[in-house]
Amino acid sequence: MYNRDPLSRVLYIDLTSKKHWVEDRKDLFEEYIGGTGVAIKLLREEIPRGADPLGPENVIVMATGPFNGVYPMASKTVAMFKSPLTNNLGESHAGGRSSVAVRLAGYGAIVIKGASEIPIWISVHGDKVSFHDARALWGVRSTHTVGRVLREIETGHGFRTIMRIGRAGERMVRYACVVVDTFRHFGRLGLGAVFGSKKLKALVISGKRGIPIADKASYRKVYDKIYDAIMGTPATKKYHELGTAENVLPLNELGALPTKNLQKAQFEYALELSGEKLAEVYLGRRVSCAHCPVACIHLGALREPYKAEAYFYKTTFVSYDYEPIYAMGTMLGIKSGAHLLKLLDAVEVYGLDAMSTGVALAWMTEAFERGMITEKETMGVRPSWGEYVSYLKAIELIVEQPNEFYSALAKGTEYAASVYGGRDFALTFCGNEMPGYHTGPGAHLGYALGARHSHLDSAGYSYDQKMVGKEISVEGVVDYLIQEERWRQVLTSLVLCLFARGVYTPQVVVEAFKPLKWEVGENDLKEIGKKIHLLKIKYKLDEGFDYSKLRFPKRIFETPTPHGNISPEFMSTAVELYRARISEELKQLEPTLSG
């Protein structure tokens, strides 16, 4: 496989000594395709085996791959890091104008290394690349106020990108985000702490580069393809109209949508924070990542009136998806979508990812419940399910930690919980928050095995959903969440959104290689995804995550799931059987792997 495309740049930027280069790393992407193949290698050569995460010797590898700017719904950024929230294998995607921006630049990776004495955000438009000041921004408030004075100040209009942290970032909260271009984000595992611990208050981007294709004719048919397929899908459709949230009312329907900590899988007012209802009720505008025709992205509109003015309203648009409904929404027993759309407002203001705030939410709640903490630890808040004010005072205090319980909330839940007590009921899985779907053991094998541990790793929600009404056997699972994560691996690398993987099946991808001469058959691409999920695995047992150690909060058992209760041993025997099949290949891979 080749390529002579400009992606095959990569821009190194040490914080500590404020410099900058560049090196061609056509080896990398010649092996690796690009974003989470490519961005995995790069961590592994840069970042020292035990490093801490919010140390400066924690690395952020940016990546992105060959189909970004050339096909549709290649809108991602891979962002490869030590997550400060699991200790172990940090990666994060957004969208947005983030890829688009990165290869017009005229880079296919970046690398930010070290750390600043004070707060900095950084620019690179194509080739100029410069450090800037920013004290004055530390300390605001909100991450929207942040990202208006920097489009105010930077060039780059419409072809940029602004990634920016918040309060949390700053303050280091270990689930704290980066918001991208207001509405998208690098949400999970904590990139904004890592930059929070560097100084980094922002990072800019823009170019004008050209990307090159090859063969201009196959090009447009392969593109024409895809685009048709695209829009000509049912899912597309879906997403459009109603976005992720339409997952509401059916998992509700399934028995499958945790509810207030997980203690039941329905919720009865469900309705009132479905697609459905949001669409009818709030639905202000609908927003596309960069090069995609879908427009996936649902802009709520909040209307909240001026106390003193009588008739003047300030209207707020805000962001919703459905794990950010389930997070701060059925988890807390929100029952109104506006209470919804003000929860979701602050973690956003703040630059909190909604997953891991509103688990350790609902934590806190049932905590609460059962005396574990009192008004002492809380500061007098009284959180209760459903009362959305206490919550936002609580979102507040978690980035201030004004005292050793909000300290250790912005810690985590899986902290929180080991202080605290309640493990049992602490939904976390290696770490990290517990993702939006209690359908079966495939969902909750592939939190626990998964890279990132996330449901976007190997999609086991989506086995479960599938084998409702049929037996699921321990091989049969296990061999599903394999294949699938390194079949994404592939898709990632790409970068691809993940929405679209039905298009994308292994003949598309080749047939789309062509028109940039780029030599790879589908054997090859299978086992570039292979290779690239055991490189995942083997840094993740390099720093120490340990299979004979995992541990499923016991509150999974507890709720039945549409396939009734998860049985542990059924748990315990699929962990050992994925544990033997991964270290197997591994033995036999290991001179790749350590080269």
The other form holds:
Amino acid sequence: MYNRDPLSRVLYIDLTSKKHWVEDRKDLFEEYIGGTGVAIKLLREEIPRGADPLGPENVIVMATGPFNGVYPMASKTVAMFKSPLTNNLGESHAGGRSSVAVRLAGYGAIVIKGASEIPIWISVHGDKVSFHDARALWGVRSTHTVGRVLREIETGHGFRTIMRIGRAGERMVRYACVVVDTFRHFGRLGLGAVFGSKKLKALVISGKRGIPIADKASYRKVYDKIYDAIMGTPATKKYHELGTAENVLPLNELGALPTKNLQKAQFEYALELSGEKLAEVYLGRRVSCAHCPVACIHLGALREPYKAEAYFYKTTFVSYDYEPIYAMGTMLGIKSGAHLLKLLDAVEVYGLDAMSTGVALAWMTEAFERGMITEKETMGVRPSWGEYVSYLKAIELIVEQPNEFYSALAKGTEYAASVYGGRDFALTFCGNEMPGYHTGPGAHLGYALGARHSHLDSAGYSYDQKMVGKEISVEGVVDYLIQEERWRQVLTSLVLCLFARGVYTPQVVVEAFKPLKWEVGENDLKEIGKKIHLLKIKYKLDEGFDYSKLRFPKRIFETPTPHGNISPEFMSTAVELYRARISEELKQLEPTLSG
Amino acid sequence: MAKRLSVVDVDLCVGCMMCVFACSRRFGDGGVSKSAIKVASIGGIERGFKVIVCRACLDPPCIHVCPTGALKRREGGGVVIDLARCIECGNCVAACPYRAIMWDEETNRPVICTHCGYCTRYCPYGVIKLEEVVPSV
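Right, the form predicted alone is done, so what does the form predicted in complex with the partner chain look like?
Next comes the full complex, and the chain you just saw is listed first.
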């Protein structure tokens, strides 16, 4: 790497002692690129074995990579931590202005450890790091308000990111998110609860430095080639126009759209929640992450009258994407765009992960229907498919946790089902609530085996869809999942948005590295991807992850997919093959993975 | 004919900052330290953005406050800076009501748009364009 690039500077912040310092970690960046690769190394260095995810010993790493601030669509920051939802590896990615702010403040990564005694927020403006008393911000109902307050009093406007938690994070709901800027999130696996446990209300980062490039002429050439590819390719068109909501109708048509807690995989009101309909009726603005021309962020404008006052209206902007539409929409049988947007606004206000919240509410509805829980547990809420008002109330109660039931649900769907029953229809994978694809065995194997139990680990849903009408073999799907997850470790170490994966082929990545004085070949990248993947798995195994204890919710076998009913035997054979391959590779690589 | 950079329709702006990065890339570097154009929300991205760029004033206030004569009139409006004469006082930044003169914190010098139009190629939504300056009557 180019020695004038500030990428290798790592900012360490200790919340207990309120101290901060910078270390040069060229060793890590040269070997693991940045992003995911550097984050897993830093996490392993800093976190003790068996750490309590909500104790001061948990560590938050936020990492960027060499392409952030340099190439288009390199717009993501990787957060790595121990998840309070799964009690194992936590990894979540966010866009907005986060990666540009961290990188242009002059850092490749930020490590946050310890815990504060009182609520605080931290600001990092270039080299200046300050700790502020956030007691006045603690308990504020809406994350929007916290954003507004910090926007007014902080500097760095236009080049900054404002990350903050809401009430859900303060109350340590295990799937609380961190809201980034506006409408972007470190959504999954409960980073918001980790912030809350450390009394860290917000993190403001800004910077506007330059990033020196070694070969300036070829940098501009490669940049233009990538930019033209982004603008010309059908690969990014879908995100550009209707956004990810474009997926609703094709998945419904295919019979892969989880509906009413996956009792079905088709929804009669899918059209109402489709990207087409939402664009036609509600789309109010499209916005972009920093340094990305795609503008996939779709904001619906919800105009509502005030009941008590004639001719008073409010217009609320609500971000919608496929996954939240699935979780807070089809999973709950929501029949109208307006009701969907109201629910999405509620999770935004409290700072909850929309996907986990939706799956939790879907489990709650079915458990209520079956009489496993009653109005005594739900405190009078009668959850019912499509009844958004009951869900709005339930969301508030999950955050405030006024009784044992809501405290349990705030610990996650899997935990609640272990107390109240209904594990067969609790749609969780290793504690993480399911993403929105019931496309076949690839998707569900991906959720179970992916290092962060995300559809984005290995895109099994994409494999299933390519294979519709063809036979999926155990070897075929396992091989795909492993290869895909490994290449994605490279992309998320750079750190690219995964929507750019069609443009940034291995060949393009190698070419883009050259002007940065970074000599790396396609095979080297593949080896690095494999190593990062294995490092993550090794961390998980050390923390108690066990392939032999993997459990698939029974419901996924009951509802047919486009590949018919999934066979439990197929899944257990695939898990065993996956485990065998990984354990063989771990043995070979073990000596190089230490530390 | 002299040209100037113009914000055609700010409501088309998605806040991607492609123009901001392009401006620094003129010099072959990444990041934004050399950028003479700025994009920021107008109070939350849901409300939209402002695109701050030199409007090529024919009688630019910045010229009048420069104590060393480092700023010279540019044909078609705006100014050209002679960095050798700049004493880093920042008067020009304060004089511009648009705050369209940026500050390079690495060299501690002002960054002023030269209306070269390099950024326009990277605006995917036609927010900015280079246009002919119509001679004023």
